[in-house]
Structure formats: C-alpha cells, structure tokens
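One chain follows as structure tokens, the form predicted alone.
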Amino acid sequence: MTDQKHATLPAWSGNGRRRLLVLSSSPRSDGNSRALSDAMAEGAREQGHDAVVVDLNDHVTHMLRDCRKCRSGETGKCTIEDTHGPLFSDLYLSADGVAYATPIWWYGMSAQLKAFIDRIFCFISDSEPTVEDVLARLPKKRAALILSAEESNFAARLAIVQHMSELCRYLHHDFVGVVTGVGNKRGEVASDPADPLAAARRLGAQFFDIAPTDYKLDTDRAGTVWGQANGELPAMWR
C-alpha cells in the first residue's frame, strides 16, 4: 500500500468542459470497483470532460477524531496524518460532479468511504479557518454512486441508495445515478450479462447531461417525459 504521508493526488488536466471525480474506495486498486470507476471516467472524457479516479486507500487512513483534540492551535488545520485534506480541498471542492464508488460490505459502504465523508465535518465546523469558502463551494454538484457487489439481490443495496439520496439531499447535490456491477473476483464484473462496465461509461457520459427530477404535490410538469425541448435524459437506475 502507499506511503500514506507520501500518496500523491493526480490533477485536473485543465482541458475538460466539467469535472468529474470518481472515488474508488476498495482497497484492491485493482479490483472491481476500480473497473467500474475507471469507466465512468472514460465516458465522461469522451464527452470532452476532465475526470481523474482516485484510491481512497491511498488517502484517507483515519476515522474521524475529536476536532478539538487534534485540530492545531496555531493554523486551526487538521492534523490527522493523511492526505484527505489536499483530497478534499484540491479535487473534491473543485469538481463539478462526484462518483462515489463502493464494494457493498455487510450491506453498506466501505469504511474507507464511509470515513472520507465523516471528515467533510472537519472543514464545514465553524473552528476551520476556511468554513465560509468551503460552505460556498460545497453545494451544487452532481453525484453518482457505483455498487459492486457480490449478489444480485436488490435489496442489498438498498441502504447505501437510500444514504447516498440523504447525503446529496443534505449537500444540495443532484443525485443522477446508480450503476450496479456483480462479481466477487477482481474483474469479475466484466463477465456480468447486464454489463455494467458499459452501463458506468454511459453513465459517465452522459453524467452532466441527465436532468434530476424530485417531484412534489405542487410541481408544475410536462404530460410527458422523453419530448421535453431540452432534449436531456431523466436520472438513469439500474
């Protein structure tokens, strides 16, 4: 595994229309849930998108702590040993959407995600010194999650829907999609009938495109839902 005190981030390359982060949060960098990141990723950059995946098991090593035990005197910065803060700041705050991807473990999401988003609470805590610039920027992306799984049963992956819809409710992100891959061996998604692999790079590309509806009592709404002027796609699910 990387030196955690030495995990280097990649960069945005500049040259994209969006940007689009994935979050692969496996510790297998190469197994199923990299797959799967990796080709949202590629769907987003055929549309001429900026998008770069990062292994949050080379970055974010700790749960989160007691703030007021391990935030500095003097700069009023986390001082957890890892590299979620250049994460969080660098990439994340200046994406236009976030993937977030995740081997369903004994139903939820893997403790490596589950902790990177804990520590958002870090930098949205009134002692951070830059909580007002992290409270504007925040808001407003657009958010996919990315199951892998090694059952099919539906149900199991219920919990992480329904945490992610909260969150990005909470975040004021709009929640686009999900994609669902089953396979247990590293790879073993690519031999799945319904091919997920092609469902995330669709996904990807289309990702800044799907127009998120959340319709209420009151909503004034079109009689119909593919002839809409705009011409974009309602949120995709599988």
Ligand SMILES: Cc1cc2nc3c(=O)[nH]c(=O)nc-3n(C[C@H](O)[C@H](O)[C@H](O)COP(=O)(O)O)c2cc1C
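Owing to the predicted nature of the structure, the values given are computational and were not obtained by experimental measurement. Rigid core (definition): largest C-alpha set, two forms, superposition within 1.5 Å. Positions refer to the first chain, counted from 1. First, how it differs from the form predicted together with the ligand.
Once both forms are fitted on their rigid core, the CA atom of N15 lies less than 2 Å apart between these two forms.
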Contents of the next structure:
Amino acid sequence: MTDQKHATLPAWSGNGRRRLLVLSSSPRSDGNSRALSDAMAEGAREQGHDAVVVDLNDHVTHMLRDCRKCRSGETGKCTIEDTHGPLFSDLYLSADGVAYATPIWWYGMSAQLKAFIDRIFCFISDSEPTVEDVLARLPKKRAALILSAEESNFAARLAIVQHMSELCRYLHHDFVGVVTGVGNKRGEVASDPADPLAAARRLGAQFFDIAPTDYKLDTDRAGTVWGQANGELPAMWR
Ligand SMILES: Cc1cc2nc3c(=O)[nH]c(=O)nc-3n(C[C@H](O)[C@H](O)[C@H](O)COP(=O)(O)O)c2cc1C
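I've shown you the form predicted alone. Could you give me the structure of the form predicted together with the ligand?
Then the entire complex follows, led off by the chain already shown.
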C-alpha cells in the first residue's frame, strides 16, 4: 500500500428509501468484485434504495498504524493521508446497509478490505473527538458479503464468512446474505452458470426486506418459518 492520488468519493443521491453502501475491495476496478458490486447496487436501486459503490483501493491506501504515532495531538484525529476518514464518516456511518465485496486472496479477504475494517478502530478510540457519535451510529446496519473466487471449493470461503459473521455480531449488524461468483479473468463471473450477477442483483433488491433469524434459547418464535411476513430468506448463499 503506497501513497497515490485519491479518487473523489461518491455521494448519496438523497433520493432512496434506504442507503446501501457497496465496498468493492479488489484493485481491479473492472474485475469480478466490481461487476458483482454493481449488480447488487442496481438491484437495490430498482427497489427505490440509494446505493453507492466505492472502490476501496482508491481510498484506503494505508494499513492501520500505531495510533500514538499518527493521531494528531491538536485535533485528536487520525492523520493517515488517504480518504478512509471521509469514507467512514460520510458514507459508512450514514449507511443502512453495507455490502463487502472481496476477491478471495489466499483463502482470506483482500488486504484493502481488511485495512478498511482495521481502521474502524481509529474511530472508536476514546481519543477520537467524535467517538460518542460514532458509537451511536455504528451499530444496527445490515451487512452482506460478495465473494469472487477462482476455486469453486465451498470450504475455501468459509473463513471469510466466519470472519464477517463475527464482525457483524460485534457491531450489532444483521448479516443477510452471501453471493459468490466463480471466475478468474476480469468479468468472468458473467460466465458462471449459477449466474451470480443475478443473485447479487436479487440480494440487493431484497437487502432491506430479508428477515435474518439468529435464535437464542429464549427467542420467542412461531415454529414455522414460511407464511409469516418475513421477507425472503437468502437462498443465494453458496
Ligand atoms: C493474490 C491472489 C490470491 C488469490 N487467492 C485465491 C484463493 O485462495 N482462492 C481462490 O479461489 N482464488 C484466489 N485468487 C483468484 C481470485 O480470487 C479471482 O481471480 C477473483 O475472481 C478475482 O476477483 P477480482 O476480479 O474482483 O479481483 C487469488 C488471486 C490473487 C491475485
């Protein structure tokens, strides 16, 4: 990760019912993760939601550092010179839902996505002047995972799914679905016979209607699953 000129961040249109932020984390801005991200955003927009796709590689160009070295003594703010800060403050915190799109890299997520998540830490430190506002706005979002992989091996994606599940538990986010596109060359997921682009579009359309269930011992529940007004459950997990 090196210094580079940063692209301008997109903004919410201001017209949608709910806000979906899609974080596409491959450095290939014309690759498979981006194609799936665009499809999910289109599906959300078709349902009247506001959806924005961000190429993380343009905005998160540094890893987390020792906060004691890079937090400004004057403002208390992180001084790392990229646009993670505005991305987190202006888009992530104000989103109702976030889709994390990543190529599988060595059976984990991309370094760009990991760095984005790591650097949330900078904003929830007691030294951050807006920490109370951040902690009030960080929970209660919906989340989904979009994976691009060369291998169809189901187990190859389990570590990332588990990671995302734990992240959502910690942040009080509802994890509503996973779409995996199998492909290697740029855009090759369009040739995946399972049609992950359609699945991504469908998950985008259903993003805010899916009723995720995560029972606890004392959960009050009906016993039957279907026939209730609970939206579609994510059959596109694969
Ligand atoms: C550094 C690196 C590591 C990779 N590791 C894996 C892997 O562990 N499993 C896999 O299925 N594909 C792996 N791939 C292939 C990519 O996941 C695949 O090409 C994907 O479609 C790329 O998505 P993108 O076009 O969004 O970058 C790897 C690719 C790279 C560049």
